[in-house]
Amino acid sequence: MADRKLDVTIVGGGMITAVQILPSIYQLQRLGIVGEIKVVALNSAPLKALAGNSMLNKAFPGQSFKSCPDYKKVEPTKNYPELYKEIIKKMKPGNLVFVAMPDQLHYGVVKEALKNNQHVCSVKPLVLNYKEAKEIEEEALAKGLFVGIEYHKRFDDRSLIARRRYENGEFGEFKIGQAHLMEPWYYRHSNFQNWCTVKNSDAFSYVACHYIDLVAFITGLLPVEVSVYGISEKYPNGNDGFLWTDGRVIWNNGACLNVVNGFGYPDEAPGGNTQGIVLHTRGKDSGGIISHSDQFRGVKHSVLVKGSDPDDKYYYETNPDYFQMVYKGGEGYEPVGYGFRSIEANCLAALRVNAAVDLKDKMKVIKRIDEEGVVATPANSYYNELVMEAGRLSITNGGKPVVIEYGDNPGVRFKLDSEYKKYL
């Protein structure tokens, strides 16, 4: 492992790099991993509200990170949408930057973090069509440079123990499944409804790759069909959104999964929101069950005092696997559960790379992680863009179904009608 630390320039200050993205890299930083911080945004008032975050300044007393724009300096409502261009490139070359941007808005800035040679972590999915991550992956490989995609679900125990012991042929053969992760309804008044919006995205492209991701992470299944109904409504705002759908991936040994997702659960329900996946497989004479259950992990807790955060409340089912604070002695809280160590892997999948001695050693070290297939990169985690590909065609169509082709030029297209003649 190399001596020299990462700095990290985190291109989005929304959400998710509050509760999971800042203070995992606050951790690594604290352990010497991570160096410089800066977190960038299209305005001030997103990072004013990350410096005031009350959990944040308890558990990393004395760390900070560099706002840009620096939301001491400049107007909340003046917006910057070309300012993380102009951080990216003052970088050394070998850093990283992490992608926290609205799905559609990845592609740009990967792109950007490449062409400054700059390492990439991206929350998922990457990108939303096979033909860009195709190019993300072959230029960062040509650069020496990891890409890599926070499927925070491949790092929870029961996700790895599955795998292992399907690989081990203990469970036989996935056939059926079920899975859903439905987000508060909270969603609906948040950034989402500027971006999460018909012509954008939907439930669908933007929960969905967890689970599907997963069952292939699992049982090493590509998916070959996708169709998914969507059922449009309003945000407040008054913008078009596909905020409930269900959709069914066909997968290449004829099984199906079918998943459903929404932003429709409860504000005032105990759990952050209601997800899980049942797999049903199959032996020579008897069936097998992978059921996992992520919203409620046995932990129950009444408080007296309710927090002022859309999603604190006075009865709470936690899930303690994913991302919680807590002491451990020292200074301040620590973060633990697999959204920490997603973040902590790919961090030091960048450090193996820089390792390295030279262009061919880091390409080897590249396609290494690639093979081990536990961090998700552009080459291991390919067919989850042409989910996304053909999941968007087909929402947009009505929910026809579409073929996703593999070979020496992937791509989606609508199933034809001969095809349905084998089913009859």
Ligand SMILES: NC(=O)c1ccc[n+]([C@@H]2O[C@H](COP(=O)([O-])OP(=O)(O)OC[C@H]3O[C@@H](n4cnc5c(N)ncnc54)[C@H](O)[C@@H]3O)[C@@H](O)[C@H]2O)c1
Second form
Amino acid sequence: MADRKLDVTIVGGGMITAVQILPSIYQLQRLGIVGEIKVVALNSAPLKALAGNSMLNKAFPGQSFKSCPDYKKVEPTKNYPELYKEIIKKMKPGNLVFVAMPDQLHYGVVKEALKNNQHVCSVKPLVLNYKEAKEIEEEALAKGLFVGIEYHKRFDDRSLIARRRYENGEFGEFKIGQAHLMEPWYYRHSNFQNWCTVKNSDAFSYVACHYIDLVAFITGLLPVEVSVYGISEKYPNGNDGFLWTDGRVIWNNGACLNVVNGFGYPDEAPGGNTQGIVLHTRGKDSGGIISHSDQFRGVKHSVLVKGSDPDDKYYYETNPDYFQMVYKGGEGYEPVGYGFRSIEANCLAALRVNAAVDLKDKMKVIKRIDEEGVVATPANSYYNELVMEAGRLSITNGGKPVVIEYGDNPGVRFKLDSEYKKYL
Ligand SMILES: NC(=O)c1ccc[n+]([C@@H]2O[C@H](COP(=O)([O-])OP(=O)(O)OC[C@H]3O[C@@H](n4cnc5c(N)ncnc54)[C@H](O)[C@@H]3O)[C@@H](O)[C@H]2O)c1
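The structure above corresponds to the form predicted on its own; please provide the structure of the form predicted in complex with the ligand.
Time for the whole complex; same chain goes first.
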């Protein structure tokens, strides 16, 4: 257990903060791992919604966060785009900034946190390109600060079991596979339509990274080529977004993963989304399979009353493993699942670094966490930024294959005509 508490400033007060980050941080506060909690948003509207969130209030009676700006004092729509800088500046060194704002803004917040000697946990993706990820890795290490990326699928026990079996050689070698993660249709109506647009992002960048990271996590392979076909459609507000994507990722052993993503899961359907992975493997003279249904996990609940949220239903196939609030004695509800375990692991990693006596020792702990490869860090998951760069280059060029180069100066480039293997 921690000998000092981490104060946490969450930058971004949107959907992921409400459903996963804030409840996890509240639980860590309840456990004595986290001290003061602040949440900064662009304006006060989402902060008022968070403060009034009935599930959070029921789960964590008596706990609250400091709202920046203060939703009780300012106009809900007045914007404070630079306020996070002031708030981070006031933090004592060695605490934690949790980055939970739109993808293209992560870099600025991470840099501000490091400048002010704060540890960082960022929602995926850390940043949108390798160069920035490398810069963050080096700056954090030099200052003895931990940076983690919240790839929570790594903390799903089924991923850890598959990883153990793969490492033991029980599956042989990954050859070909498919992953899909289709988010609900109603996401199109949310704040996504303001930022997850053709210019900034796409369904592949937004969700494919989860399974691409997982394949690397389980197999230890590296992605070396990416091509992404995207279908652009209008959001309700008229912005254009790549709302359906099909990606092909080639790995450094020649294996191939096909990844289908989008915002098209029916709002009326019983899960929160549809997602899963099937990897075919081979040994010397036989095939193996890793097949995970990550949406349907055997739970079927029919309820008598339907609420008014877009994801409320009469019939649910609830995922009990990602993030649920349950009563386990004591006061209120507790978050359970790999969504909580992942945030807990990131906070504990920051505390491991704080427990080291001097900079040299802190650097050693950071390197050790990198090597363990369980919590995602810039050093052990930088291929995700390369995939992101390659995916964006491909999707904005009609799906052209893009090669990822490693070595001293990793980067991406279009595949050359001479690199296509000819068979006839
Ligand atoms: N499964 C996952 O890992 C997962 C799921 C959902 C979202 N995410 C990631 O989380 C991030 C946020 O997603 P979301 O769904 O919560 O988005 P959202 O649009 O609901 O919320 C974004 C929040 O950022 C805040 N923000 C914007 N500019 C700001 C600024 N200058 N200063 C302070 N706050 C600012 C907004 O006020 C808003 O509260 C994205 O990077 C997304 O990719 C990850």
